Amino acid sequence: MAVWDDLIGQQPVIAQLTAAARDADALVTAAAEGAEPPRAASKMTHAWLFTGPPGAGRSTAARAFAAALQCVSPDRALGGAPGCGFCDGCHTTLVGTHADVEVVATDQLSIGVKDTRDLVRRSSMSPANGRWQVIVMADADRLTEGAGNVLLKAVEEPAPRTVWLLCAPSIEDVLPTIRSRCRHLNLRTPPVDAVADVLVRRDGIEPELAATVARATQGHIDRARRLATDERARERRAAVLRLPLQLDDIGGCLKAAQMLVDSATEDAKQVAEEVDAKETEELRAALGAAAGTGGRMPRGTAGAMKELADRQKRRSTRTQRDTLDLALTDLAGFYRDVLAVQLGTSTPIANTEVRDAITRIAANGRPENTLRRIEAVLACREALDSNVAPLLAVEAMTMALRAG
């Protein structure tokens, strides 16, 4: 398979990246042979910015491009496009073991100055084995302002064989000084039918379930795959879609808000149970926790243990927020379906499993009320981004949904 096979419904982007990988290959080959670089204008550049809605495949595109840049397939010499998917360069990049490809996908709320400086130092080095030094930043929108300023210098004056691949939801999520120095590629939401097809073909999902989850997530392939393979995720989503029918009084609003927050907290707790204990034990062993002493740690290691605990706490906070955000996205989708029914549009509803509830709420309200409810959901998402206490933000939303 080619490196682009996981990039669904993005043919224009694939064409641009393939052309750039060809030119990048020509540049490296000419340098290795001591020849003059190609005279034609190169489609390759040192910094790229991938944007697009959630589920579009921003980081997938960046990883695939990184693999194409490291491709060493002999077919390239015969006119084949880089990115075979089978050679050592492609394979190690895609599985995350290539020495010259660094992928940064934070599980924290932000990317700080210290981590960014480490990346900038790495970017100044020549490739160890590969053809390019490639740094993929999957969450460039999470850079703090200070970290963005640190990154700017490296993007302005990169090393000759270094490529930065930045990913963010939109161009506005990246500092203007950085985005102005990147070549911008905007990905679209994949078609629902294409997502369903890949779930069946690659993941072995039953066609009916694949079609249901692809439609429910409106083309978000990662969420669709999780719904198709995780029964608990489907149960949580079903609980969210029942919420609009539980807002008959103030008590119901407060109970529904508590349910959403508790569900997100439980999700964060589940992640912590799976990851935190293993991380803690690995660090204790690395720091030399003495066996047979009740796990007593050597002197001078308390700071490292506290740093890990703080990092785990921040990850738990992000997991809770991300889970809440997914629930709010599903809720907004419910009211979008209500609005489509009220306006009599030909757009098929996404949440077919709750069609009766959608029809009932549509019949008992007006389009302007539904728009206000959608705005309330979006306002809650913005409040969570601004660090408003989750329960307070969700309670305000459920009260607004009832009033709407």
The other form holds:
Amino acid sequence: MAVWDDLIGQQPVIAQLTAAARDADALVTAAAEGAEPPRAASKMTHAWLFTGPPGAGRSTAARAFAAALQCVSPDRALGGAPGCGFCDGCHTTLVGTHADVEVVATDQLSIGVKDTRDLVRRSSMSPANGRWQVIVMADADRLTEGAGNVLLKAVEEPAPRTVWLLCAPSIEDVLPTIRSRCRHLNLRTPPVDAVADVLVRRDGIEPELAATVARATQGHIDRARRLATDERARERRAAVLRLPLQLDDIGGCLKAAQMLVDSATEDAKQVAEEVDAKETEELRAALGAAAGTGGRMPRGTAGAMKELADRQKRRSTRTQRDTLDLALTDLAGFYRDVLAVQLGTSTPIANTEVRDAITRIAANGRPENTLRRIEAVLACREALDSNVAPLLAVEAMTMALRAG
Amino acid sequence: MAKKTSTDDPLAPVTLAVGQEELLLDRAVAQVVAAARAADSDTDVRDLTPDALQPGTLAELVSPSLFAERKVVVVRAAQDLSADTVKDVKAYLDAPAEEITLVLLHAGGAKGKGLLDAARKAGAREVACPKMTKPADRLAFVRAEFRTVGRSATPEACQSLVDAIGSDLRELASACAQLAADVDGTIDEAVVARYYTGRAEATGFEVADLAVTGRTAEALERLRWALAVGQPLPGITFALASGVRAIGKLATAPRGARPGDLARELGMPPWKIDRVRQQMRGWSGDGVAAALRAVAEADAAVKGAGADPAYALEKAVVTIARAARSRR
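Return the form predicted in complex with its partner chain of this protein as a structure block, the form predicted on its own having already been given.
Whole complex next, starting from this chain.
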């Protein structure tokens, strides 16, 4: 069953989704042949909520399910489960070109009411190819409250052939009123071995490196792949893991905080450089003032340029926050290892490459200190989320880490 | 006050007032007009904005009149003149008429710089009218105001007048004129307090400077003023954070480093390093940690996590002031 291949270590979920896709297929087939729809209780429903820790493959699962719904493989007539991965429907869905599958993801901080209203309008249309119109919201947790409320009616009673697939890290991340309108599917953290295995099998990464990065990222598949393939990401991570040893005095704390924030800003700038200039140039060209023509901007286009600049700024904030969040996650992982060593548990430590630092810090403190430090890291993530100035939040955290 | 350069005669054929301080620009115009009226009470004054000055208008205005009357032509916002009019003005600058006094008001800056340069080259009398940004400048302005009307004022009186009125020069000038007209004798602090109280401007940085030197009461008072005059709250937490941060950075910097190297390493200008060194006395490492964490909490509260942002800020200020005395 090819569409499920990228979903690692989620057998119960796959079984449930396959059954749903099978019933959905029966429904569509019956309707196409003009027969009565099957009477038996269907395992298919119109709105699904995928939750699970980051990297467990929420959107992968949603996309695979979308592909299974669109599957037109001839095997189905012979009793095969939908989701072959080879037919037109599966293939176009997986590469993101299927006409009836819309993936909503944002590279900004939130999804607003305006975009959502438009989405609701589109959701009431019939599917172009007569099967299902699938809307995948990869970042349902980024819906603002207003936007969530706009969705309510559409999610509760969509058009007959519309299916909503919402993805969020946890069930608390979406409005209760949305939650109660969806069938909930929870993905678990994939086992480390399974992640390493898939890195070797699919991405052709050296088994040793694959094992290290899989352990280091604790089951976050995308991050593991990024670490395995991107030298810079490995360097940045190493720098973050050196941080706990630099917190001896106040100056060190301040410097460490500055370093963390600077590298996040740097990252955001790099992304911006790659994308922003091109985007701006494209918009200028569209407005009739491409480079080389040497003209001034035509009258009345300043607004559009400003809107683009605002959007780019929001994206850069998001990138910066994401990078910082990643660093904080690594840091929390580090102290988790420290705690594991202090308590003498059999849990293998994740950050094997900094074993020395871990044992040193473990010997210097008590488990209480470590727990307080983990709390501090988590508090910092929360502070960043509530829009505290990044440098200030990180400084407060390093101070707390130093105090223990 | 308007500073004079080159020739001092207000009746120079061309006067150029450069700057963005409205009051000083107006005074430059008034001075020229007064001088012209003194020379000839029938002087015709034409005050023109760029939209009133079409191409050709200037030529019409400066053409000799039958009765050879004196004329003052004021061109406001000369940087916004259209290209054709600029051509007219430049042509006139090359051949100024005898009984005409032209006053060009220009914002300075890059816009319309060609005209500015041309006027300078033509030997125009220049009056500088820059915006006053430093508190010391405003203090000097107030003192000069009193001096011009021949009154004496104590330094404290000048200071409290500037505090109470803020940075608007026009208001300051009218306050000075008012005091000079209403009060006899020396203008001292008590006199100013009778007419003006309070504080028109308070910034987060002033709050931070007071807090990091441990002056709790003054810092709280200044914070209340800052809140009352509507300073944006995140700006205040930013100022507090950078105040504490500077102390933390400098406290752990190597002792014997040269000021230049230190400035570069810490990313602070040298004058700030001296100031922070003064503020640093009484701080301890744990004090910095506690203060920064308090500021971070206040920042979260200001951005919506707390019910009462003002209280959160006060708490942070008190924590900072206490930390500033943690080693004593």
